[in-house]
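Given as structure tokens, the chain that follows is alone and in the form predicted on its own.
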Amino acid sequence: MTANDRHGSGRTAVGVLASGRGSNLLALLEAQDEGQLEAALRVVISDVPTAPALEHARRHGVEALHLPPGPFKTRLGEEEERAYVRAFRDRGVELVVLAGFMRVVHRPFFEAYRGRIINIHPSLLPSFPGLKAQRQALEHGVKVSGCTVHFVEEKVDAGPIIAQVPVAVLEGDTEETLSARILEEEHRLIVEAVNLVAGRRAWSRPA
């Protein structure tokens, strides 16, 4: 039995893109697998075929594609993207969640999933949106920096917030440390911000 089988009656059906490490992703099958989540993760894409996040989903039962990304470095090519679209309509996928993928998505996701895209990002939004986002905080000299789940929209970083979680900037943090920070209260963040999507206890605007 996958883990598709034992969670997958009558939950909202999750697809994640993850690029890298996939930590993001791992917290959301170990919330699965002890019963902590709200929806059912069906399938994780890769734009990178040795993507740790990969054997991450292989590990716990979750189906794990690579599909190639196009010729751009930042962001899917169109037809790659609408390939990617059909591998979640394919598999049923009703709420996509960006993990630390590498990549901006563009109109072929937003016509099929408006308001059903959510990301996670590394700073307290609207401040420091973009790349690096500890190192501005940082080197902005703020004193809270955070982490923020929002739904994804054409402007990078701005759609509507669905939760966030503050962390304290210490004196003689390195844009490592307040990242390893930071990274923990993500992989708790994503696990409460998908349930609340899941549980439509938190919505986009209207389009």
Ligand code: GRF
Second form
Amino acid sequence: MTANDRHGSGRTAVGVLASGRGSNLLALLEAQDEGQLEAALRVVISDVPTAPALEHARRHGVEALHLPPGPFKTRLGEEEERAYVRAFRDRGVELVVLAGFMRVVHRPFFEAYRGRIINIHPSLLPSFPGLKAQRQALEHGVKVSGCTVHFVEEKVDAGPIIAQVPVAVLEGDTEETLSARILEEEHRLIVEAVNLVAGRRAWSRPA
Ligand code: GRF
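Okay, that is the form predicted on its own; can I get the form predicted together with the ligand now?
Next comes the full complex, and the chain you just saw is listed first.
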């Protein structure tokens, strides 16, 4: 298999945004290496220069960029967000995957990629949006939580759902044990969801 086959000429070009550990990104990279991804990972951008996600990308032969996020904590600056969008557009990115990206995207991304941005979240949305979803699940005493991949819209963690997997909450679960079991399912779900969208088997409602 040539590098060109592996990285998929003619396949939907994917750009990933990741801020940290990058285990969901790694699941995508491994799926691509194994020929299980119906899309081509083109570039990974992080707002954090030391994010392990960048290292995962490089090790798997995918371009990895750190771009400065600007002055805010939970979002990108307007100019900075435009630079992120430009970097994706310059590389022909068609689908944007938020894989543990810790900033909310705004207008520049929606203008360029509305309906083509997806996010993975560690709960069964619409339950427990926002941070610490696994802790929220434990605090509410639910017996089932899980993970969701959804299209990104302006309201955080609220766009149309693409796919979900339930995970049982067990007696004695801590935030760590529940998070670990959900994460295992996330790694399968993110690959499935990218394949659904890239294969046009899932799409967003028109804006
Ligand atoms: C995952 O739990 C994902 O659902 C959430 O952030 C976490 C990222 O983990 N949005 P990783 O960086 O992919 O390991």
